[in-house]
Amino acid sequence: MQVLKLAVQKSGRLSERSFQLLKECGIKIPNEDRKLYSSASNFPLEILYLRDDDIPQYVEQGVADIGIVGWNEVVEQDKNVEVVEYLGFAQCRLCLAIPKDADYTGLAYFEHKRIATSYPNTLKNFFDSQGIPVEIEKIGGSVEIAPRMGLADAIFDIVSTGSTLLMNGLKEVYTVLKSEAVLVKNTYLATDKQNILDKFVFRIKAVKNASENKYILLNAPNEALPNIIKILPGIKSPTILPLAETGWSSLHSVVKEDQFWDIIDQLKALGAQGILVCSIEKMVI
């Protein structure tokens, strides 16, 4: 029987992240250090632990067939892979920051400074764009400190909340590059290991269309149910069922994550009341 290899980051919020979404895709992992690779108990994947920079190279390679990494890094190491999906995690952005007290004028400010990054592919990428020359100071690590340290006149590093940068003196002045997590495959699969993946896939999507909708339920006057489904669509009407008070109904439908508070405002201008709201496990569409 075929196994689809799956390559993910060893450690770190990304690691973490990646293995809550397979259990909540059904996929179950042994508990067990992960030193190289484990095997799920009830679907054909094998899990292969690898840092993050490395990923897109495996993948490539057909080390591994697929692997869970953060677009930035796919970007930057710019291999033969293709995006499957997007997986709305692991947020951040890649930017361009300088020491808090500097006047900042724009990208020219850069002309021939240098810039100390982990990033060196993608921010000579983009200042060759601009047609602007700086200098590229690669480092490993701790990239925040390295204009403290006179290594640098400015960083280009990943950036969550922003508060590394204040603490170490710096303001953020240009995001280059947003990111998010993103599973990616060889661009050779087998026929058979694409089977393995288009399940893994359907199961993603069934996940992630549960966390970014909230299931409502609610109670309204008969003569407000038009323009009520106006506003709650669902995936392709409400379900609705008539109450033991006459002229009234509940009315169960399916509402955007982002747009719940402006539409509770709207069906309590209308009229209705009691109205619950759940979230879903598993949405399949």
Given for the second form:
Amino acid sequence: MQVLKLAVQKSGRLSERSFQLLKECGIKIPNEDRKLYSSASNFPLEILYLRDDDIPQYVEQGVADIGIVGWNEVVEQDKNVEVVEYLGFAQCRLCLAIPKDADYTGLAYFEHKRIATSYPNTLKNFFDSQGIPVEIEKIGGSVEIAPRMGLADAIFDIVSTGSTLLMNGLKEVYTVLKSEAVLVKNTYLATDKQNILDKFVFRIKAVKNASENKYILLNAPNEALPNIIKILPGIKSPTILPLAETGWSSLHSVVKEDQFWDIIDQLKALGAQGILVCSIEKMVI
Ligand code: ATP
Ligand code: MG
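Please supply the corresponding structure for the form predicted in complex with ligand ATP (the preceding block corresponds to the form predicted alone).
All chains and molecules follow, beginning with the one already shown.
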């Protein structure tokens, strides 16, 4: 039987969430010691454990059929792979940062400046597109200390909260790329492998939908229901059940996580009471 080969980061910022996603998709990986590869026990999936830098190339060459990797790495390496799904974790941005006391005058500031980065291709493409000549110093890690060491005037690096920059006397001045983990696939996937991938993506979508939505239950006087239904449309339409007390109903629906607090305020204003909000484990629309 065909098996789909998935490349994941062996250890690093993508690893735990990648394994969590597999678990939430109901895929069991018995051999968790992450040597080189292991097979799922209940899904036709084989896991290859790699450095994240190698994942786009392995997927392009078909050594792995699919991979979970940062979008920033896909852009930097410019390999021929297709993004199947944005996964919503490992969110970060690739930014330009300069010494905190420097006077930032816009992108022209960088003209003929030396910029240290581990993402030279992304940086070069960006400044080429702006028509601004810069000098790029490629370094492997600890990019943020390069200005203090006199190796560069500025840096181009991954930022999530900005605290590392602050600690190194730098300030973020421009975001070039926003990134998150993505599922990529080989461009020439055979049909039987594509069928397995479709099943895997179906599960990923159910997990993602669930995490982006909440199940909401509330009690409301019957006359308030038409207005409440307008702001809680649910998947198709809300469920309404009568309460033992006449003139009152219980309403069940689904609400987007990011709209949730705004909606709660509106519901209270409309007379809703006893509002319960629960997490959803899987959601198939
Ligand atoms: P490897 O040893 O596999 O080469 P690495 O050191 O190159 O690992 P990590 O630091 O583990 O890479 O980061 C992997 C990916 O996680 C990055 O390419 C990026 O997409 C994302 N990432 C990096 N730093 C952060 C951060 N601070 N917050 C969120 N996501 C991040
Ligand atoms: Mg790496």
